[in-house]
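There is one chain below, alone, in structure tokens, taken in the form predicted on its own.
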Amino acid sequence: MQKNDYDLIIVGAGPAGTTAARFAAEQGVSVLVLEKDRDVGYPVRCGEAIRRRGIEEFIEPDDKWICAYIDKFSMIAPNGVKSTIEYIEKALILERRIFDYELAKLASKAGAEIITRCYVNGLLLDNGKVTGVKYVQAGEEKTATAKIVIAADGVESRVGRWAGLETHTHIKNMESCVQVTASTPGIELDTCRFYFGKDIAPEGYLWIFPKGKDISNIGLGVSATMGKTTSALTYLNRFMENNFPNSSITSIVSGGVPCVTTLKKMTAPGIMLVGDAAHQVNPLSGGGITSGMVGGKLAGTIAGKSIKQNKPDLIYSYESEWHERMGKRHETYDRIKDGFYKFSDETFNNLAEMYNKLPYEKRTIGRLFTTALINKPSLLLDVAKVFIM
């Protein structure tokens, strides 16, 4: 029988919500997680590219949500130009259906409930602290206390903004994004291919991640202002007809994704704010998967404790460790995007020139940034913190 009592109520179960429920269930509390879709990992909004590294502190990498193992990055520039890189650790490609579904199982197993087709539609809230949640479940309105909600919940959260949180992302700061999974014949299995220029995608960049042999994951985000007066979708439309003019295509998605540092309030009295709810996207790639984990890390180990102990304050101690572990890297990554997607198609042709001349074995991800912003020097101290170090 379901209850109408927890300890936790995590509301949706991304890598964010389902790594929070995880470890606050390790803890011993009990835990709720509501997911509005049908099913965990489904639909898939998402590149699926990650550093294995990101994940190996959350799961142990396996064959059966991998599709490829990258180990090269090519950046493509306007006139074709290409600087091809190699990683240091290998980077994958995931099969996000599957992958996020073995992320529940584990919160699962330790003692979580997870209930999809539960859509929540307001909070409970006593005297402005949050004490529960109302959903509906196969058309039955029904509530459920907690002494924390973590909004676990996407782009602009509404469980956030119910709280008074301030989820709003201004236009300036979202990317509208497009991708397709499509057949990609000749396509180098290893190597994930960036594309810039104000033709390809302006203010943004267009990504090719191979899934397995001969189809790819082919996406690009543009800045929405820039996307207000040619769509993200038309771009990505005039490279497949350019590129792939006889491609097959299997899935689209689309969506905004927040480029911009972490919110600086994402906790209020009994709620907590995780994933891309809380901002926890690198500004720089609009990536969010292993950020996510990381807060989702962060909020169940405290919302845990603070449970055991009945200290309802020690919620608020998740920015701090929040800005201490990725919020800092994060504020960098941002001043770095400020600089490098206002670049022009002819700096961008410059810079692979240049880089091209380096020798092959010196060409890393650190001095292809450094090369990009020479001309800009008051970034180049971020740089080397995050890339070079």
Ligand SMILES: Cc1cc2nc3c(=O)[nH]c(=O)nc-3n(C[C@H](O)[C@H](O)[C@H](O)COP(=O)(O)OP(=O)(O)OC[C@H]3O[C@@H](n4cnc5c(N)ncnc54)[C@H](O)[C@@H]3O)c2cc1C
Contents of the next structure:
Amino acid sequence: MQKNDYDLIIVGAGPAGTTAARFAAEQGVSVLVLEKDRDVGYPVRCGEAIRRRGIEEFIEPDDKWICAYIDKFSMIAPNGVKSTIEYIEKALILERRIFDYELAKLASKAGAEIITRCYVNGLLLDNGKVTGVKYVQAGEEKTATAKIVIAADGVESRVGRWAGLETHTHIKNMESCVQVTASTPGIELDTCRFYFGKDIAPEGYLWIFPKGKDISNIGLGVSATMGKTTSALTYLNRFMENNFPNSSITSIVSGGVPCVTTLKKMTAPGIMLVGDAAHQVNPLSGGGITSGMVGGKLAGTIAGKSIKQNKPDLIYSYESEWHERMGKRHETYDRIKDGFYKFSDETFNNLAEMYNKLPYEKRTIGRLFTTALINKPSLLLDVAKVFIM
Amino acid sequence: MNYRMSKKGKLLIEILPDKCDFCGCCVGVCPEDAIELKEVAIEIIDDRCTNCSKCVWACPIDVIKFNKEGVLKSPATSYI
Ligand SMILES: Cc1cc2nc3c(=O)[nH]c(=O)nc-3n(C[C@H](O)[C@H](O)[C@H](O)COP(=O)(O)OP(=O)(O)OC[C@H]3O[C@@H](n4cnc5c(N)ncnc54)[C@H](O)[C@@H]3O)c2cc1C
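Given the form predicted on its own above, what does the protein look like in the form predicted together with the named molecule?
Full complex below, order starting with the chain above.
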């Protein structure tokens, strides 16, 4: 028999949800994760790049979910000039369908129950406090109660809204994305490529992340406001025709990324928001795997404590803890993004040229941004904070 | 004619479910919580939609259309 009363219910089994589940379950509270799709980790709507250091806090790197080890970034200016940077910290390209599944296994090992094909379509509320969820499983309407609900329902998040939180993403902050996994003969296996320019990906960028020998994720994000005239798919088709006309494509996915500072309010009585649902994505890069897991860990840990100590108000400390750990940094990245996205093609071209004049050993990401910001001195202080401290 | 009705007159937003990838980008930008997205099903919640078109712009693959004639009621388009 399926139980219908838990300490904690989590909506969504992405990296943020399963990480929250694990850190709560490890404290001995009962946890249920409801996922609408038939499988965890699929479909993969992701470029699959992460910083190695960011992930080590959560899981030991394992070749079974690592496709490629990255130690270089290449930036390609609108005129085609390439600047390459050694990335000492190292990045990884994941096989997310296996990675997400491994995270789910860690949660279930810790004692969390994960049920797929359960679509959450409402909240149970008592005097404004969230006390559980309504969901549909195999055509049957069900309810389950909990002391706390965590909404980890991704970019398409609605759960927070049902608790009265303002969570939709302003259209100018939504990156509208599309990606193919395609054959890319000759593309380096140790390098992530980023392309910039108004004809390539206006107010966004295009990426090529290698997934294996001669196969890559090629995708792009453009500000959703661009869609008034031209969709992300049109830009990607154009790029593929110009650069990989004979490439064979194994999959195509679309997606959205909220590229903005974190929601000011991520909690309400009985509910906490994590991951994309809380806009925890790095607004400059659009990377949200690790930062969503950081949010999941903080929220899961605090939820577990709040339940064990029977202190419902403890959940509000989550907002300030997030702000200290990540939120502040994202505010800086967001300001840099605003400057960066407004660069003209000419600025990008000049930047590449100036950068390539630096001696090789001085070509770092910090230096790239500092060079970039000669054009926008007011941002220098922000950049210094991120890259020098 | 039997048109679907939004919060503001005839419903003018139409999702082409056969072409949809169910990615949720439209749901994320909808200010009215007027889109229901399941694993492989998507539908406008008529009486919440204000025809604001943000979902049309945000869709990465162009499968949400602004239909100025209005969207007809038809059982075939009801996927939910
Ligand atoms: C094209 C693209 C490329 C990207 N590339 C990168 C990258 O290279 N690196 C990086 O770090 N990040 C990348 N991101 C961002 C990253 O994918 C997300 O930030 C990350 O997946 C967020 O994790 P999450 O757990 O918050 O949400 P998700 O991973 O989206 O998980 C949410 C889950 O909730 C479920 N759900 C939603 N609603 C309900 C409901 N009502 N009931 C039950 N279940 C529900 C969904 O089915 C889903 O499984 C990319 C995103 C896109 C779209």
